[in-house]
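Below you'll find only one chain, the form predicted on its own, shown as structure tokens.
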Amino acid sequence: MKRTGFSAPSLPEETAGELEEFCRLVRGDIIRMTTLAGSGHPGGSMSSAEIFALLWSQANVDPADPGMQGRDRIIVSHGHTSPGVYAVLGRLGFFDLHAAVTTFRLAGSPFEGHVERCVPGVELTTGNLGQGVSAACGMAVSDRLAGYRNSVWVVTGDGEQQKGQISEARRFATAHGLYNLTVIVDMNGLQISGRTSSVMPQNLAAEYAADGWDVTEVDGHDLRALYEALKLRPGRTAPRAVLARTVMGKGVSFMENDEQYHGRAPTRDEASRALAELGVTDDIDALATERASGAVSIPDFQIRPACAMFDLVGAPRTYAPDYRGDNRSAFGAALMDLASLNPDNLPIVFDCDLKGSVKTAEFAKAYPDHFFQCGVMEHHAATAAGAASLGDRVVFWADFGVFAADETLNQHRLNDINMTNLKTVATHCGLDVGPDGKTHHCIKYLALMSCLHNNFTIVPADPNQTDRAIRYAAGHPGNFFIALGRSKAPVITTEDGEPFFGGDYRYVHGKPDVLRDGTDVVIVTMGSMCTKSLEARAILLESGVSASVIAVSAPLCITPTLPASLRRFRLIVTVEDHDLETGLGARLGIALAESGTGVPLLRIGVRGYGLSGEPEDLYRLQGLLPEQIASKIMAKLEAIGCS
């Protein structure tokens, strides 16, 4: 089949004929896959068949080299149409079609119910609707900065357009001139609950046009007309939306325009009727026997983790003991250092209207082409920034903690599944946010980040550790969540008065730092509470209690060595500016129980939501001031008979 790259004036007639026959066979594959699995989404897969076939057969992609540099990007946002995607890719030679048909939705198979990025030809694991257009924006940004002049195509469903994040993505694409981006909407007019127009009325042509897009409406089953709508046009000055009118279940008369087939596989009898109507051989029984035998060949496709990192992270800055700054400013300074060290591979930075507060303003001024303002659109920003990192770039997204964690967990989850390489810097975490009040106190970020399997969470203690943590994240692959406060953070010193995290100190993820040694009690703490715990230690010492203070900068990475090292103490205490039931104390409590340590544990942290006021007043109300911490420790020691 001739590949035009969408540069030919029209679809060659021979190619059009081949594609029509191709789509007939693809529809047969969809019926066979979903019937064998006994589940799936055949209706939308069949309505999108011409769209998928035209894109992957004509775009600048290579079945022999699916990951080639500078390729066109094809993102399928309505990932439940995976049977159609797998059928098209298999028939074009990206992988063995027989394996996809026989193992679709089979445990252990890469051909899952929603498209998976490990499958050759699939750019992004999707299906959690509404995020595909944002991801396409992120890829378009990254590829443009890499110097590629490719096209980025994203296919979506029409019911999916009800998601607000798509509106965010539309505005971002216009604001940043992503004119190589084309969204194709499969407008089959049906969703689970019936007619889309009845479930939630929408005027997509008007909505896209209002956001500055070039809008075309077309018959989504007419390959020639669809090609005309998708072909490349030099001098484009707007991103493009192609609204493709389609028929759910297209090609099988009893399935057409029937919403039950959105998410129901044909029965065995229905499958026979469907295949007969399509003129496709009915081999389902033989395939079912092969599937049930356990001898089916399952491809070992592995996801490709994004792993860009800086080889040059530079010598860390050391802030003197008299420095009076905040951790977020230390982040901003480290970011500028990284940029100056890597001028030919600058980081990409995403912002949500907070560059002054999150300290990315200097970067935005110095490197405007690598700074992407998202406005108040956090859901889009999280997805787009994660997807941008799939283009082999180091990407930072800085935002307030309540937006960077609480509001965008769903987007982080998609990034986690896709094994992106996003460095999220969350400022204004904890009660330290102060007067903004409970709606802005990010006090459960550890609980949220603990849901993610491919994520590293860091809570630095002071500006020096922040500097080193930022450089560490930039020099290591993977998703990072770095939690910073709002207020000025005193530089933590050794007993000799030197910066504890200065000089030769090297950040090692998961390694606790013993700030002070002691014999009776150990205080395990993190972030802004490190300073207050040291002050509590001094108060305890006046009462004859010797306390160790250990800073845990990676509270979701508690290794067995930490509980083992705490057995020598009479009391273990955790102190945190975080929800008591889901933070450091809870994590350490589980680790202590599993290790059989047997030492009493006292957890001190945030109980319930905070109020509006100065951080010190909020800490007092929660019992987090040094004298209150010391008092609670003394009371606990007395209660367990250790006073």
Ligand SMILES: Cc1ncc(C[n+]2csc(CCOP(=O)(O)OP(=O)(O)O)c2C)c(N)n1
Given for the second form:
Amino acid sequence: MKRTGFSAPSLPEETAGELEEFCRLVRGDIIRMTTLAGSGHPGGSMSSAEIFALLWSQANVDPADPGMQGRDRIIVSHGHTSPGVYAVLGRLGFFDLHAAVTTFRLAGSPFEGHVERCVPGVELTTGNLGQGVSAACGMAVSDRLAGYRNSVWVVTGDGEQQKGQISEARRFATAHGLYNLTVIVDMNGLQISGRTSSVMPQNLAAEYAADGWDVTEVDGHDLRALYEALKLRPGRTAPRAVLARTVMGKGVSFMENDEQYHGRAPTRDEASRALAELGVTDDIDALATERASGAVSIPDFQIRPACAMFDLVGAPRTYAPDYRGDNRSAFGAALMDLASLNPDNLPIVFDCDLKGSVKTAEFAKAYPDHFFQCGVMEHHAATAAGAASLGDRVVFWADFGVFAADETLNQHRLNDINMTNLKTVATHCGLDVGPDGKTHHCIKYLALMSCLHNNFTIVPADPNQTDRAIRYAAGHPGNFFIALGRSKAPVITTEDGEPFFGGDYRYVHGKPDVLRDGTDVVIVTMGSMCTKSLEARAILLESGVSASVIAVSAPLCITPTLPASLRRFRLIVTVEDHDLETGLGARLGIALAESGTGVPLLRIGVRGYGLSGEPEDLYRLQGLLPEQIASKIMAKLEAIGCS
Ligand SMILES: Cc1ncc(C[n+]2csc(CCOP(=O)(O)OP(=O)(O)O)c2C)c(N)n1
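Let's see the other form, the form predicted in complex with the named molecule, since the form predicted on its own is already up.
To see the whole picture, the full complex is given below, headed by that same chain.
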């Protein structure tokens, strides 16, 4: 089939004929796949068939080299239409179609119920609706900065358009001039609960136009008309929305316009009738036998984790003991160092209207082309920044903790599943935020980040460790979440008065740092509580109690060596500016129980929501000041008969 790259003035007639036949077969594949699996989403797959077929057959993509540099990006946001996607990709030679048909939704198969990024030709795993347009924006951003002159295509459902994040993405695309972006909405008019117009009325043409997009309406089953709507138009001055009128279940009379086929597979009998209507051979029984035999061949597709990183992260800065600054400023300074060390491969930075507070303002001023203002659109920012990191770039997103974690967990989760490479810098974590009050106290970020499987969470203790942690994240692949406070963070020193995390100290993820050694009690702590714990240690010493203080910068990465090293103490204490039930103490408690340490544990942390007030006052209310920590430890020692 001839590939035009959408640059021919019209779809060549021969190709149009071939594609019509192609779509008939694709519909047969969708029926066979879903009936064999006994589940899936045939209705939307069949309404999107022409859109998928036209995009993957005509766009600048190569089945023999799906990861080709500078390729067009095709993102399927309504990921439940995976049968349609797999049928089109298989038929175009991205992989063996037979494997997709026989193993769709079979445990162990990469052909999962929603599109998966490990499958050749699929740019992004999707399924939780509403994120594809944001992801497309992120890819458009990183591809533009890489100098590619490609197109970015997104296909979405019309019910999906109800999701608010899509309106965020629309505004971002216009604001940042992403004119190579085309969103194609499969307007089949149905969703799970019936007609889209009655589930939630919407005027998509007006909404897209209001946000500055070019809007075209077209018959989504007419390949020639669809091509005309999608073809390249040099000199575009707006992103483009193509509202494609389609029919759910298109091609099979009894499935057409019936919402039950949104998410129900045809029965065996229905499948026979459907295949007969389509003129496709009914081989389902033979395929079912093959599927049940356990002898089906399952392709071993592996997801390619995004892995851009800087070789040059530079010499760390050392902040002297008398330095009075906050960790977020240390982040801003390290970011500027990284940028000046990598002028040809600058980091990309996303912001949500907080650049002054999160200390990316200097970067924004120096490198405006690499700085992406998202306004108050955190859901969009999280997805777009994650997707931008799939484009071989080091990407930072800095925001307040409550927005960088609590507000956007779902987006982080999709990034995590896609194995993106996003460095999220969450400032304003903990009660340390102070007077803004409880809505702004991010006190459960460890609980939230522990929902992810491929994430590195770092809680630096002071500006020196922050500097090194930022450089570490920029020099290592993977999603990072770096939790910083708001207040000035004293430089932590050795007993000799030298910066503890200065000089030759290098950040190693998961390695606890023994700030002070002692014999009776060990205080395991993190972030802003390191200083408070050191002060508590001094108070304890006056009462004759010798305490170790250990800083755990990676509280979600507690290795067995830590509990083993704590056996020698009479009491283990955790101190954290974080929710007591879900933080460091809880994590360490599990590790201690699993290792059979048998040493009593005292957890000190935040209980419930904080109030509005100066951090020191909020800490006092929660019993987190040094003298309070010390007296809780003394009381506990007495209770366990160790005073
Ligand atoms: C965030 C999110 N909410 C809910 C769902 C469950 N869900 C899956 S498909 C769907 C309806 C989508 O309708 P539409 O986009 O029109 O797709 P179509 O019915 O045409 O396939 C819903 C609510 C989901 N996958 N993601």
